[in-house]
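Next up: a single chain in structure tokens, the form predicted alone.
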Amino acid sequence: MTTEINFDGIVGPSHNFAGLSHGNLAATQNAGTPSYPRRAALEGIDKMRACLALGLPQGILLPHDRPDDRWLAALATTYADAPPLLRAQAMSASAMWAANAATVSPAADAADGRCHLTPANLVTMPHRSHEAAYTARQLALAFADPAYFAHHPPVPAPFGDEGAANHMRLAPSHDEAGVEVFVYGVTGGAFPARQSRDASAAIARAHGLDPARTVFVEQSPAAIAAGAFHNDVVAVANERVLFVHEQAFADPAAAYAAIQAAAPWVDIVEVPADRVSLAQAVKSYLFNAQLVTPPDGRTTLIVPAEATADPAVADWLTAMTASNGPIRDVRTVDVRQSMANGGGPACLRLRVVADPATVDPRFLVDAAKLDRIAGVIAQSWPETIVPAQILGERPDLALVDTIRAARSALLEALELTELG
């Protein structure tokens, strides 16, 4: 029974807008005002009930413990007595982005046949620095038998990883082998390039796979200009289909060439730079979109609703559904508070393909459970969070008790305190 599974990360109670990402527009246009926890982590549940409703197998990852001390330990301070910075970045709720959790191998790429793990790194940016740790003890966790899982460390710095958000796999179906294809960035002007060559090349010797069916392609320079930050800003691959900007790539033709080469029986469908600019696909996140297999067969693309909201996004998908192409159906979700921060349907989860069976059923949600978890989310999490409480002269250390009480009443409520 290996599937594809969707592990999508609860929005934690620390969710807030203190504009931290550089290159990251959403995030740094937003810097400053204020958030709604409740009403975030609420649309991610949301989102998960559609894909459920899709006939889709669904995951979750749990929220960080925020602030973090022990980081802010290490950096000689702590929250009440630590710069306005500093506060901010050890209150970072980014973690609910679990796109960048780890990049994922699954049994059929690698060599030994199993599912490989690896947990990004997160380097480039301070507030996410800190997630690896506790990533992959969830991680650890989560897919916990030796038979089926191999867990990696991350990558040393100082080589950025950002986790799947910079990787891509095709494949005839799910369970087949397929090809992986890693991009990494160069240079994005003013904007950091956070995927390391160096970095993907690793992960991609340690999870054992086929040299002929893994794939390196140059993000392109102009696309991280534009406020693509990751690749999965411009693109987003499932099974055959490659579905991507014709401005996401350094050399376009290259990169068609290298993965038909590698997977001839791909479907590649490019959006033409004439038809949606790069700014409109950055601010409508067109990309940042889940593409799935229901099991009705029906390539689906689960986009935010600010893609339609735009009329060139719009027609482009109505266009798109129309042609009888490989994507057959368009699905909307309400993820406001996270596109506030800069992260859309794709940021949200991470993808492994393996059996249900083998994973820790904890980790695993049906409609009940995620009822379940919002009821705590609905009673716990913060209604809102101004910038003063984390950013101002003195912080709001009730908050602080507000935030962990809420991730404590969640880990209780999933049987997961050892988590804690």
The other form holds:
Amino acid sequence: MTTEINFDGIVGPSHNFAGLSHGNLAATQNAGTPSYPRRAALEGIDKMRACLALGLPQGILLPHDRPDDRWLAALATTYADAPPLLRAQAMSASAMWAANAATVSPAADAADGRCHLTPANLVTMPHRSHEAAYTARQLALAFADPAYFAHHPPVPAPFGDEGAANHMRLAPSHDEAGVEVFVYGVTGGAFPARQSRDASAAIARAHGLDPARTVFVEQSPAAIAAGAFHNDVVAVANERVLFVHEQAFADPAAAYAAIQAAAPWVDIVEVPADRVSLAQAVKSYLFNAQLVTPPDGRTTLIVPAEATADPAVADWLTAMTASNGPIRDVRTVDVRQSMANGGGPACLRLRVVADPATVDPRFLVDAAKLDRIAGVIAQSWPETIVPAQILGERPDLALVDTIRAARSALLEALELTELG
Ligand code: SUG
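Since the one above is the form predicted alone, can you give the form predicted in complex with N~2~-(3-carboxypropanoyl)-L-arginine too?
Full complex below, order starting with the chain above.
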């Protein structure tokens, strides 16, 4: 029996605020401030604990080796010698945002009856463009059985692909055939459109999706210009429910019509701009929520604490849950360190619909395993990183040793040293 499993990226020990993502307002605003990697990673663990407590299965993806020496070597330099910006780009912990790791099509949607995975190339941002190879290694190990899983190479450059952050799946239930909605960008004013239509179309072909159950929608340029650098900043879907901001799509009426034609059973919950503006949606990350179906069947929205701090958003959430609509409950989680780099609860997880028995158990967690992981983090993750340690004239090489030792300790604890 297949079910939805959320695989959260564990926040890596190099988590820092270098301001590398143009168009991501939180990351830009927090550039240069001290980061707290230990706190960040423990916040992520607490979020997973909250999901487990709701009765949801939970998995993990590991931090990547940072700084990425192989990438620097391909650029004919080393961490000690590289110019500061390149150093920061090699050091980013951005792989924590697992929603950008890959696009995943459940077996029920694919022609060959297998779950298909394509790692994102993330080519728009240099600091993320070197994630794909290690992501592919992890996914190949976690989902190794070719009877159930098919792995594809990343889409080639220059077609930008940012993975599941621009991909929504609607289905009567997770294990039934569904409709996959690919959201691409064409333009975003001063900011880059990070998902290309060609990349989305290539993935739909590679995954063997039925064109009658595949929809391509253009993201609104106004949303990108307002800081919605991924579609999951303004929309989220789960089973029959699409929760979406009025200004998420370039042509909302046409988008809803196309989605309804492919999925007549869809329940669209649209938040009007006069209740929550695009700016408020981006600041509060209302839509960067996990929309989930716990075992009790009550569709639940897991929002970041920042969402309820905005009175307009809080009002909307109160009215929504009181209305007896499709979204019944709202839960709040604190992932402030990730949020400060533009990553909410939904960014931190990759959804895979699979039978847990077909997944390598080392990538699945229960409460006891999370406690063990938290123990490693508490003991070995740096407490704080000041960006000057990375971007300064002389890089802090002792920090590099700490970061590598911390990740190695985690791989050992999880018996995943083959991913070293
Ligand atoms: O790619 N931030 C990430 C945030 C990704 C959020 N993911 C989703 N919306 N699914 C990004 O912009 C900031 C890193 C820095 O600036 O150092 C960063 O990469």
